[in-house]
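Quick heads-up: it's one chain on its own, the form predicted on its own, in C-alpha cells.
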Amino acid sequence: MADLLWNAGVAVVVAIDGPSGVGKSTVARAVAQRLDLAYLDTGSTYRAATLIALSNGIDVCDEDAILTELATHTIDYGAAGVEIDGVSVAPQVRTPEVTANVSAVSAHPRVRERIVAIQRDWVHRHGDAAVLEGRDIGTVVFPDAAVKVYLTARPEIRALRRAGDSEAADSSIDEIAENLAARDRADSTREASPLRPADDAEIIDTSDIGIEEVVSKIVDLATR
C-alpha cells in the first residue's frame, strides 16, 4: 500500500465528491488503482436501494415502504459492481428509469441513514481504508477523510462527457444538460446530506485538464 496520510483512529479515506459528469468514477478508480486501496462507488449504493423499491412496486416516495422492503435485502460492493442479496445489479441500476428516480429515494434521511451505514460498514469491512467516490463522502459519510476532493466541470463539458453514457442514449446534449441541472438542483436543495463541497476540500475543476493530471494531484495529496 502506497504511504498514505494517517491520522489515529480515523479511517483513511480519499473521499472523491461532485456532481454527476465530473470524471468521478473514473478518476476514482485509477486513484485507487495508484494507492493500492478497494474502491466503492457510493451512488450506486442509492442506485440499488432504487431498483429495489422499482422492482417491488414502491411509491419512491414513499419513505417508510422503502425502509421496508430495504429491511430484507442486502447491498453490497464487489469486483463487478454493486450487488443486491449477493448478485450482481451493475447493469440494472444504470437504467433511464433507476437515473430518473434516485434522486427521489436518496432525498428521503432514514433511507440515507441506512445507505450511509452500509458503506460505512463497507469500508471498515475493507481495512478502514478505501476510495470512495459520492455526493456527500467529505461532509457526512467520513467527514474526517484523510483527503477530501470535490471535482467540478463546466456545464457543457458535462452533458458532453455523459453524452457516451448509455443511460443518456437517444438523448440530445440539450437534453442531457438540462437533466444534469435538474439533478443538481435536487442534490444541493435536500434537506439531508446535500449536495457540496466540504469546507476543507480541494476543489479541482476538471474541464480543460486530463484525467491522468486529475489523478496524480489526488494521489500527491494522499502521499505528501
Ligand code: DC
The other form holds:
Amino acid sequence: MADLLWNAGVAVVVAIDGPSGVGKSTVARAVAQRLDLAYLDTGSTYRAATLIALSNGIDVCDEDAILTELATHTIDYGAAGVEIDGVSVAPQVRTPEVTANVSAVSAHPRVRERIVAIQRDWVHRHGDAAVLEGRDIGTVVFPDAAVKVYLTARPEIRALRRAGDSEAADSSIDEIAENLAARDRADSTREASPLRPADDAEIIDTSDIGIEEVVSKIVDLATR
Ligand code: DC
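Now show me the form predicted together with this ligand, since the one above was the form predicted on its own.
Everything in the complex follows now, all chains and molecules, and the chain you saw is the first one.
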C-alpha cells in the first residue's frame, strides 16, 4: 500500500459507484486485492436492513418501524459477506424478495444515515483504508475519497451479466432488464443520495472492455 495516493488526515478510500450489472463487485474485489485493501460491498448493508425489515414483518414503507428494529440489531461485513448480529446472511440477502424491496428501504433518509454510519465505522475499524462499492460512495459517504470511479455499461450488457447471478436464476433476460431499469429509476430519482456520478469521478464504460482492463485503470488511478 506504500505508493497508494494519500489524502492527508482522511480515510483512504477507493470509491467504485454505479448501477447493477456494470461489474462493480468483480472489479472492486480485484482492485482491493491488488492494492491490499479491505473491501466493502455497501449494497449488502442495505440488503441486510431490508432482510431485517422483511423477517420482522415490517412494512418497507414504514421508516420509523424499520429504524426501531434496526436499533436492536448489528450489521457488519466479514470474510463471508454481510452479517446480522454476528451471523453471515450473504445468501439470504440475495433472494428476489430482498432485491424487490431494497430500493424502498434504501430510499428512507434516516435509514440511509444509519447505514452510512455503519459503513464509515467499518472503514475506520479497517485501518481507514478500503475499497468501497456502492451508489453514493464518492458523492456522500466518502466525498474526499482518494479515487472515485463510476462504472456504466449498456442496458443489454448489464442484463446479460445479471443473468449469471444466483438471484436472477429463474428470470428471463427481459424480466431482468425490466427489473434493472425499475431499480435504476428508483435509485436515481430518490431524494436522499440519488445514484449519480460524483462531479470528479472517472467514468468508465465497461461494456466492451474486460475486467482486467477496468481493474488496471483503477489501480493506475490509485497509484499514479
Ligand atoms: O449493489 P446492490 O444491487 O446489492 O444494491 C442493492 C440496493 O441498495 C440498490 O438497489 C440501492 C441500494 N444502495 C444504495 O442505495 N446505496 C449504496 N451505496 C449501495 C446500494
